[in-house]
Amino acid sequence: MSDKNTKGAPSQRGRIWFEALSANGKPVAGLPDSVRAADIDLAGKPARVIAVVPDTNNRFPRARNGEVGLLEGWNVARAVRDVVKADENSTEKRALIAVVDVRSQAYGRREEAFGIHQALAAAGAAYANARMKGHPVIALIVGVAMSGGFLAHGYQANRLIAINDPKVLVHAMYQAAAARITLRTVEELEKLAATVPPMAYDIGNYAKLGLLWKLLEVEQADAPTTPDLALVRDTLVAALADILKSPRDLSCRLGSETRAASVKVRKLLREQWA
């Protein structure tokens, strides 16, 4: 997969898919043109949509394809800290839905002077204090995944569910950037994803990791059809009901047989250190 199926016009994927999950339900004013939340009814349950889309005005041109950038950093904290503060006094906590098609975080001059980091860094916050507070988080990944964008806006969801489609790509920075740090070509990093499932960027070896609770296939990612709606719907109730009888944390993502040693270095950490 090279970086030529990740350029061109902006997806719309998180859009229609927001829009979709969204459409009965009430949209949460005062946010930004490239932050949409809603709030939701998911099977007789509470749940707040958020979706980061493009916004070909944004005032910052970096943050026009869909990159998660101040604004969207911000508001997309904002729109979960919101839920959190209205549910403090609530034994029922809302859930929290990340519809996600990130390209990135926006990198710019202007995005470092004002502190991107610290934006990026709100967003991911709110949603791993939601967690921590009760409030399920399930990440839909409909398009791309990639770099900071994602772990601002998903990757602290306790159940992360993904559309099993090409255009789904999830990873820590694009091959182009890749190539140039670890001094190889494209082809290289390709041929070596083909036998390393971290190197590579499609969604099925991503999957081997372990970090996936629900991997969906669906008759239409960029238009979907009732059932494709239905389906995804019904992962998603199933999702949070497993999320409300599991512990809080991320260690349903360590499930995977990839992910062996992974659990035996923390047991033996929490041995050491307890």
Partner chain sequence: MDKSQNLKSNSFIELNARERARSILDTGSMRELLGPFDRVTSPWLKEQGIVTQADDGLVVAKGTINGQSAVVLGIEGSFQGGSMGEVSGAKMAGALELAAEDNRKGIPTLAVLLLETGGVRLQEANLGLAAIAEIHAAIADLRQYQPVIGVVAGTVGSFGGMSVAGALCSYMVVTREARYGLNGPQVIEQEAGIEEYDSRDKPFIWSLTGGEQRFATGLADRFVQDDVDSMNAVIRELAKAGVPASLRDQRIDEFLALLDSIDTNVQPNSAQVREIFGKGVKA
Second form
Amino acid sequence: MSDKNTKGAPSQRGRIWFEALSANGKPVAGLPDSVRAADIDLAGKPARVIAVVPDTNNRFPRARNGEVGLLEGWNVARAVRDVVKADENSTEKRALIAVVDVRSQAYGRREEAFGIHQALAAAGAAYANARMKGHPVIALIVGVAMSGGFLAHGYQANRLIAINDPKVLVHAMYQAAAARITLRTVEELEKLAATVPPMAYDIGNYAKLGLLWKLLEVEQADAPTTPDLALVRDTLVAALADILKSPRDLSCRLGSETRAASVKVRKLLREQWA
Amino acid sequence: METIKFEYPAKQPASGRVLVGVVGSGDLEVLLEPGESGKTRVTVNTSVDGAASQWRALFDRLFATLPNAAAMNLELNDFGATPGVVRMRLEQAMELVKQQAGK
Amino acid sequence: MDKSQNLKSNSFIELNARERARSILDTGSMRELLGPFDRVTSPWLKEQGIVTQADDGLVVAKGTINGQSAVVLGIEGSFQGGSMGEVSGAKMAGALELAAEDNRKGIPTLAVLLLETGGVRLQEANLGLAAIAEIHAAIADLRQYQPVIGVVAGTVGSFGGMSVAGALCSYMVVTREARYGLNGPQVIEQEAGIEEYDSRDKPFIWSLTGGEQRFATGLADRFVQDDVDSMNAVIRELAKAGVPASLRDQRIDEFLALLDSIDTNVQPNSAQVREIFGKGVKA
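Taking the form predicted on its own as the starting point, write out the structure of the form predicted together with the partner chain.
Expanding to the full complex; the earlier chain stays at the top.
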């Protein structure tokens, strides 16, 4: 059962995969407990893994369950920009791997008051900037990739990789709130989601949109086995190689039939532009 | 949503194309373009189902008062506008085309 | 302000997206791309039995500002709450991508984004979200070369992923009528409860996310009255100013230091936010 209706207990998936990938890595200091980063070796190349994880003691009470809030946005930005700065004069640009399990952006009064939109922009811009400077950026979706949380942490990546699992989902808004905003019932939304791929929550339907680079079959999404980890590592290495021979924009996401209108709009704009 | 189509006799093709209105609550968008000589085609896309006869009556009345109307292709994208608003938008569109031609 | 000026003032907010775009570009310079008569509408709304708008609620207006090449991207807030669908999102992202390309070819081109939007169009959910990520990418690219100027005038305001887009802009312009924040009040109330955020308490919402507060707390760069000439003048001034020396989203240490100083055990009010952010954040 997916979590599209209720959010339940904080998911530990992001932490689990982060720790599995960074077992032999060097943790990055100076971050709050809700943002984890480590420098690892990926098939002989240096990379930094970053995750936003639940922190029950978070100073901001609305950001204790793995949401991307004010501290998370700004600190992810720091973890990314530090890499870009350190590699400024190097021809080899370290890879950045965002482990994505973000149940949402943080919804709260403090967040709005102190400009959470600016914090999310900081993180998103940091990843986009890294990508434009030549750093390979990969998002590994192991849990929920929801809305503003995903925009800040992962959606600027050169390549999106997800594991195929019922708890993995991508969307813009949970069903209860979406029903309220669109003046539909949850049942009506369910029915539509079954036939309209972009309205669905599950990763299978998301894969139809052509935004994912790879969808991986693992044995245990909540406790990766040795072969699971090997598969993910191999896929990350393959993604790095693929990125190095490709343009550093997001154009690789435009191939699918489902996004035909996105392609058509760009084609017509180009014809009419000059 | 419902799509309703009508045809009315008309004169020479309209001299230009205009857009008025928005597809917002209680409003509609009207796209007016030159039609085939002698014929005005109307396409209504409306969020309100079951109102075809009211639309028919509205256009019948409108074109009865405009025996010399130019041939137009009219597309209306309606989001629950009242007949008064529809009429106002149609008149606005036809007036704008006239103004364009006068320039 | 004297009375005669008052009588002459023309509301910017009362204009639709197309008229707003025209009022910003140099007189007579506007050319619309992928306009309503091209009829590239939302395939997803149609499929769900929802009436489409011929331009999908997004105006791509090319022209000049101060004689320099510019593109104004205007969201029509009256159509589906200004929400971003696949087509409207691709229009904005695609135009920004072409503007960046022009800059690389030696044609300096700037962009103005007229943001009146609730964010993702939920009927196109994941394709709206994907398009917004592409808009973010394109802003981050274009702003390296030329200003990307965001405007939230009202009355819809700017929310969701599009407020993040606003926060990526080189400059943000707001009016008193603007609301500018991440989460819409109804959504916060739904997710966090009415004690956290009462979506019907308009003065409270305005006091935290209104244009005046955003300007006073340094999260917007210009506060303009609702008047066509004033808006036009501010855009011209910012276009002339060029790329800013520092971008808000890059002032990480500064913002983190301010957040450190907050007592998070209590809910903040407007005055406290001004006190904490008012000094530190303003450029």
